[in-house]
Structure formats: structure tokens, C-alpha cells
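Take a look at this single chain in C-alpha cells; it is the form predicted on its own.
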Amino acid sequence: MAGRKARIIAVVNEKGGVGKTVTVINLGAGLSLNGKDVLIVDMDPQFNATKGVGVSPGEDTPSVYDVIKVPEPVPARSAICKTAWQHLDLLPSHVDLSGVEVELVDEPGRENRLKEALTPVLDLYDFILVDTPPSLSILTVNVLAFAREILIPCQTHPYAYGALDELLETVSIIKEEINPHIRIMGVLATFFDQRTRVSNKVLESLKADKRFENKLFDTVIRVNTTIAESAYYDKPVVFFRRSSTGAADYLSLSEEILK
């Protein structure tokens, strides 16, 4: 599509276990079902997003590590691979990515390695969704330097809600010093269990939080065992069991973003 330029969405939270990877995989799948060309970029050395779309990183398979490494990075196009599903591509991760912190420490412009690598493919996609590691590292900074929008999954648990202060401070620093174009597109409540008082209380707190006024998604990702089951089979839940509440929630999120 001529003139197309991808929306670049980073799925970020410095706390682990809040549903980042699950959101990247299933939002990507949901958008692809709507006919959008999607690239998932796995920036986590644990490569769960890579496995989650059925790709096993091999020793000789180029990965995002090869794309941002120094010297002699490989072009992003040669590392991007197709998944089993139409409209859904992947730039896989690899355990080698964990060494990037040390390799780039003295490299000028190290925070822009990902941006420089992926700029040539922006017109190939409608959406680029980037999974991030659960910590603030040079990998996360690279993602935030590249992205235009941030989606924050927040588990409906007091610890996860409390950890948002630190994340917002990080985003503010990145916006001021590295990427003035970045903005928070939305906060997504995850692991919501309507049977528990604590889940309901945290969701109410998110709704009442002035910092997220008009930024909390209407869609809530409910606790659903089918999501974990689909991960076991290395499939997005929308392709694994379309009738599940997990699939319904992520399709709802996809439609909300498209609107």
C-alpha cells in the first residue's frame, strides 16, 4: 500500500507478569484478523513472543540481535520471518540479545539502534508491535526511542498498580530527552477477576486515576485459562480457540484500537 506508514506501539511495563507478551501476541493476531499487516518485534531475550507465534529461534536464524548488533548488523528485512498466519510477521528474539547491554555500552547513538534498523520497513506494515523486557535496560530504551505509542498492560493487583509511578517517570524522561513524539495511547487492565474484591478495587482505582483520563481502554482482559493453554501450544488465543473469553477480549481490544 503506497504511502502507508506503520503505527509503532510499544507494550511496556517495568513489572513482569502483567501480560505484556500475551498482549503483543494476541493484539497482533487480532489486528491481522482485521486484515492489517502486523509485525511483532520481540525485544525480550527470553523470546516468549517468538515462541508464542510458533517460531523456534535457531542458532543460524537471524534475529533482532543481528539487526541491532555492532559491528555489521544485518538488514531487518532479512531477519523478519512469516508466521503460520496471514498478515502476521515476526522479527524474532534470541538469547544472545541479553548481551547487547555490554556490547553497546560505549556505542554512540546506542539508544537508536532499533529505530535505525526498522525505519526502512515502516511502509510494509500497518502496525508494528514491540514486546519489551520486564526491566529498564538499553533494550527498553531502544524500544521507547523507536515507538510513537505506548500501551501499558496493568494487572488488576495492588502491586502492579503501584508500579505504574515508576513507569510513568521513565516515559517522561524518554519524552524529554530522547523521543518527544512518544505518547501513552492507553492503559489495559489485565488478569481481571470480577469475583474478587481486589480486582474490582484496582479497576475502580484505574478508572478514577486522573493520570489516565480518557486513556483507560474500555476492554478489560479477563482471567482466562485458555490464554495460558494457547501459549502452551505456541498459538495466539484468537487462533487457538476463537470462542473463548480470552479471544473475545483481545478481538475487542483490536477493534477498539482500530476505531
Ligand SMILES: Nc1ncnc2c1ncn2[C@@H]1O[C@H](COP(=O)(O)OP(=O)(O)O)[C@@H](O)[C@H]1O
Second form
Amino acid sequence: MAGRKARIIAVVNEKGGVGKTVTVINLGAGLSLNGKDVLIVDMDPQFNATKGVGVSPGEDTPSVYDVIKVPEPVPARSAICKTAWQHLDLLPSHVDLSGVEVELVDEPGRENRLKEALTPVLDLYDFILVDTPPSLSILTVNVLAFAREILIPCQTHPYAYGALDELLETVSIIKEEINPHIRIMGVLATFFDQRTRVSNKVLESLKADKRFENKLFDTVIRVNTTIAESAYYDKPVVFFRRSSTGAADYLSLSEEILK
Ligand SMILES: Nc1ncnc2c1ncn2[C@@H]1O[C@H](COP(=O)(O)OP(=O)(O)O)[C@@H](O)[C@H]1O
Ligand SMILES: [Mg+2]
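With the form predicted on its own already on screen, would you show the form predicted together with the ligand?
Below, the chain from earlier opens the complete complex, with every other chain and molecule after it.
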């Protein structure tokens, strides 16, 4: 399609276990079911998003590591692979990605490696969704230099809510120094359990927080054991069991983003 340019969305939170990877693969799945061409980029050396869409990071197949490494990076197109599902492609991760911090330490422009590598494929997709590791490493900085929008999953737990201050600080530094185009697209409440007071309280605080005015997604992701089960089968829950609440919530998020 001529003139198409992907929306680039980074799913970020310096905390682990908040639902980043699950959000990337299921939002990707939901958007692809709506006929959008989606590329998932897995920038976490633990490669959960890669496995989550049924791809095993091979020794010999190129990964995002090969795309951003120096010297002699390979073109992004040659490392992108198809998944089992229509409209859903993957740029897989690899454990070698964990060495990038050290390898790029003296490299000028090291924060722009991902952006430079992926610019040639922007017109192939409607959405590029990037999964990030739970730390502020050069990998995450590369993601934030490339992305236009940030989606922040926040567990409806008290500690998770407090940790957002640090993340907002990081985003404003990135905006000032590296990527003026970046903006927070939205905060997504995850692991919501209606029966617990604490879940409800944190959701209320998120709704009342002036910093997230008009930024909190209407969709709330509920706790759903089928999500964990689907990971065992290396499938997004949206494809694994469409009738689950996990699938319903992520399909609702996809529709909210497309509106
Ligand atoms: N809404 C949910 N309900 C139940 N389990 C979930 C939910 N979201 C994620 N999980 C599970 O919680 C764990 C952490 O989620 P994950 O997306 O991997 O977090 P992160 O990428 O932020 O570390 C995984 O085992 C995942 O299957
Ligand atoms: Mg993850």
C-alpha cells in the first residue's frame, strides 16, 4: 500500500511481570484480526514475545540482534519472519541481545541503531509493536528513540502504581534529549481483580491521576488464568481461546486503539 507508514508503539515499564509481553502479543493479534498488518519486534533478550507467537529463536536464523549489531548488521527484512497467523510478522529476539550493552558502548549513535534498521520497513506495516526488557538499558533506549507512542501497562497493585513516577521521568528525559516525537499514548490497567479492594483502589487512583487525564484506556485487563495457559502453548490468548476474558479484553483494547 503506497504512502503507508506504521504507527510505532513501544510497550514499556521498567518493572517486570506487569503484562508487557502479553500486551504486545495480544494487541498484535487483535490488530491483525482487524486486518491490520502488524510487526512485533522483540527487544527483550529473554525472548518471551518471540516464543509467545510460536517462534523459537534459532542459532542460525537472524534476529533483531543481527539487525542492530556492529559491524555488518543485516537488513531488517531478512530477519523478519512470518508467524502462523495472517497479518502478523515478527522480528525475533535472541539471547545475544543481552551483550549489546557492552558491544555498543563506544559506538557513536548507538541509541539509534533500531530506528535506522527499521526505517526501511515502516511502509510495510500499519503497526509496529515493540516489547522491551524490564530495565532501562541501551536496548530500551533504542526502542524509545525509535517509537512514536508509548503504552504503559500498570498492574493494579500499589507498588506498580508508585513505580510509574520513575518511568515518566525517563520518558521526559528521552523526549528532551533523544526523541522529541515520543508521547505517552496510554496507560493500561492490568491484572485487575474486581473482587479485591486493592485492585479497585489502584484503578480509582489511576482514574483520578491528573498526569494520565485522557490517557487511561477504558479497557481494563482482568486477571485471567487462560492467559498463562496460552503461554504454555506458545500462542496469544486471542488465538488460543477466543471465548476467554483475556481474549475479550485484548480485543477490546485493539478496537479502542483503532477508534
Ligand atoms: N491478565 C493476566 N492474567 C493472568 N496472568 C497474566 C496476565 N497478564 C500476564 N499474565 C502472566 O503474568 C506473567 C507476566 O506477564 P508478562 O506479560 O510476561 O509481563 P512482563 O513482560 O511485563 O514481564 C506471565 O506469566 C503471563 O502469562
Ligand atoms: Mg516481558
